[in-house]
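Given as C-alpha cells, the chain that follows is alone and in the form predicted on its own.
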Amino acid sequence: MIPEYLLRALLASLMVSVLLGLLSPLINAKGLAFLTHALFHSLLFGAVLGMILGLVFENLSLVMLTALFVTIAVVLLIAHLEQLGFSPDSAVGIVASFVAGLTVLGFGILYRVMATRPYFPLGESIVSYLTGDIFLIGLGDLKVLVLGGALLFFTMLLLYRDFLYLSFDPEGVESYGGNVRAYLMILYVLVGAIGSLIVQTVGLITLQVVAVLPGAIALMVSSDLRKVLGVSLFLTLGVQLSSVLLAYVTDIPPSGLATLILGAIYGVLLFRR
C-alpha cells in the first residue's frame, strides 16, 4: 500500500511538472534566466517577511501569501523599469540588489522576533523554503497547490501563443495591435506566481535550476516549438516523479536529485555537441 505522504508528494510533483514544463521553454525563449534569479531572491525576501508576520499574528499561512505579493510587486517593478528604457539586465540587477539588502535586513528582524517566541515551530518552514521537502506537504497545502496551479496553468495555456510571439517578434505583436507591455507584465507575474506556489516543494536553492534546464534541454534537442514543449513537459514530469521515488528509497532530498539528473542530462547533451 502506498503511504499517504508519498501519494501527496507524487500528486504535488505532477502539478509542479506541468507548471514548470510549460513555463521553462518561455523562460529560455524570452531570455528570462537572469530574471528568474532575481524573482527567486524576492521569494526569499517575501518568505522572510511572511514569517515575521506569521510570528506576530501566529498564522504561518501568511508566508506563502506574503511571498506571492512581494514577488508580484518585484516583477511589476522590473517590467516598469524596462518600459522606462532600462535594459532587462540593468532592471533586474537594480531591483535584485535592493531586494538582497532587504532580505538581509529581514533576517535580522526575523531572528529578533523568533527570540520572543522560542517555542513557535518556524525552523522547518525556513528549511523547507531553502531546500524544499515535498514529503512534508500537507493536504491543505496540496489543495492550494492544485487549485492555484490549475488557475495558473489555464492562464498560461490561454496566452501561450502570444507569449511565444512576444519572445520571437515583439515588433510583430505591436504591429498587430498587441500590447507588448501588458503581455510582458503578465508573463513576469506568472513566473513569480508559479515560483511562489511551488517554492516549498522544490526549494529556493534548486528552483532556478528546475525552472530553466528543462526548457534549455528541450531547445537543444529540437527547434520545433511543439516538440520543444513536449520534451520539456515529458522531461520535467519524468525527472520530478523519478526524483520523488528515488528519494523515498534513498532518503536523499528529491530537489537535490532532480537538480543532479537535469544537470547530468544537460552535460551529456553539451558534450555530444
Contents of the next structure:
Amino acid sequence: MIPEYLLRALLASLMVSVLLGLLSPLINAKGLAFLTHALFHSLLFGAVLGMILGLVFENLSLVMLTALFVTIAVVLLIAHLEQLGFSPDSAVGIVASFVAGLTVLGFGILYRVMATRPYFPLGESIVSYLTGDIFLIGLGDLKVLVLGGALLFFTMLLLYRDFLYLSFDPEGVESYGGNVRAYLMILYVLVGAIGSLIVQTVGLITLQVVAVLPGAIALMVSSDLRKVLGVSLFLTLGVQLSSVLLAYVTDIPPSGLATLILGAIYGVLLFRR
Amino acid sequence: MKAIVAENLTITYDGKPALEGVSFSLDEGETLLLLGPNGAGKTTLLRTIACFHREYTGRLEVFGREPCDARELIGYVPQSHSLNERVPLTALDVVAMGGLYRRGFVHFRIPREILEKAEEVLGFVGLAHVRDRLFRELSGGQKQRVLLARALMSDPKLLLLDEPLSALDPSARAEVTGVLSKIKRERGITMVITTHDINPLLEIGDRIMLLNRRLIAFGRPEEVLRDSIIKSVYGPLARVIPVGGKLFCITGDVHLPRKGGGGR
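Cool, the form predicted on its own is there; where's the form predicted together with its partner chain?
Every chain and every other molecule in the complex is listed next, the one we just looked at coming first.
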C-alpha cells in the first residue's frame, strides 16, 4: 500500500515534470537562464512579503498568492524594459538588484512581525520554501498545482511554435505581422507563473537548475525539436520521480537529489564532449 | 507607381543624426543598391523603411503610405547571422513563419496551405531538397535563400535585403544573386539591397545610391559609378573599371568612426 503522502508527491512530480519538460528547452533556446535568476529573487521577495501579510492576516496561504503576483509583476516589468530597448541581461540586472534589496528589507520587517506572533511555525515554512518539500504537499496544494499546471501547460503548448519563432527572430515575427510584445509578455508570465506554482515542490534554491538543465541536456543530445522535447520531458519525469522515490527510501530532500542527478548527467555529457 | 519616396529625410538615434537630408524616389519594380562604407547609414535607411526604426523627420512613403502602414507590402531579409540559431527550426519551419502572422495569434500547427506555399517558394529558390534540414546546418548561401523564401511567403511588393552577400564565398554569392535575379525577372518585386560589394549585384541594379551619412549620389549605375564620385567616399585608391562593357567598382573597405546609430 502506497502511503497517501507519497502518492501526492508522485502526482506533484508528474505535474512539475510536464511543466518543466516543456518549458526548459524554451528557456535554453530563448536564452532565458538569466530570467530564472530574476525569478529566484522575485519568488523570495514575494514569499517574504506573503509571510508578512500571512502573519498580519493570520492566513499563510497568502504566501503563494503574493509570490505569484510579485513574480508576475517582476517578469512583466522585465519584458517591458526589454521592449523599451534594454538588453535582456540589463533588464534582469536592473530589476533583480532592486528586488534583492527589497527582499533584505522585507526580512527585517518579517523578523519584527514574527516576534509579535511566536505561535506561528514560520521558520519551518521559510526553510521548506527554500529547499522544497514535496512530501508536505497537501490535497489543496495538489489541486492548485494540477489545475494551474494544466492551464499553464496548454497555454504554453498552444503558443509553443510562436515562442520558438520569437526566440529565433523577433524582428521577423514583427515584420510579418506578429505581436512580439504580446508573445514576450505571455512567455514571461508563463515562466513566472510556473516558477510560483512549483517552487514549494522543487524548492527555491534548486528551481533555477531544474528549470534550465533538462533543456540544456536535451539540446546537447538532439537537434530535432520533437526529440528535444521528448528528451526534456522524459528526463525531467525520470529525475523527478526517481528523486522522490530515493528520498522516500533515504530521507534526503528530493529537490537536492534531483539537482545532483541533473548536474551529474550534464557534467558527464560535457566531459564526453 | 512610386514604391518609395523620401524627401529631406533625416534619421536620428537618440536625437543624433545618423543620416541627413536624403531625397530620392524609386519606381515600382526597380532594384536599388545601397552602397557606402561602414557606418554610412545604409542599414539605418533600410530599417527605417521597414518600420523597425521610427525616429526620423522629413517625408518617407512606401507605396504612398507611411512605412508602418505599409508593413504587409514589405518583406525584410535580415543578415542570417543576426538570428538565434540555437532554436531548432527546419528550413520549412523558417519559411512557413513568413506566412503565419497575417492570420491569427495562436499557431499550434502550420496550416496545410501555408505548408504547401512554403514548399513552393523553397522550390522557387532552389532548396526543395533541404526542407527538413535544420536551418543552422545549412550553408551561408542556403540560409540566405531560405530567408528570401520566407520573405516571399507574404507576397511582398517591396523586398528589403540587408547585406545578403556578406560573409559568403563566391559560389554562394552567385547562388543568392541568381535567386535575386529570378525574383526580379519573374515576380517584378521592387528591391532595396544594402551591400559592400556592389559588383555581383550590378546586373540587377536599376539604381544605385551612395551614402556617407548623407546622400552622396543617386541614379543609374553609369551615372553613379564614376571615379570622382567613388573616390569622394572611398578614397583615392577606389576606382571604377569598365571591362567588356560592364563596370566594376573597386572600393576596398573604409571603416568610419561611428556617429549616432549608423552602421547597425
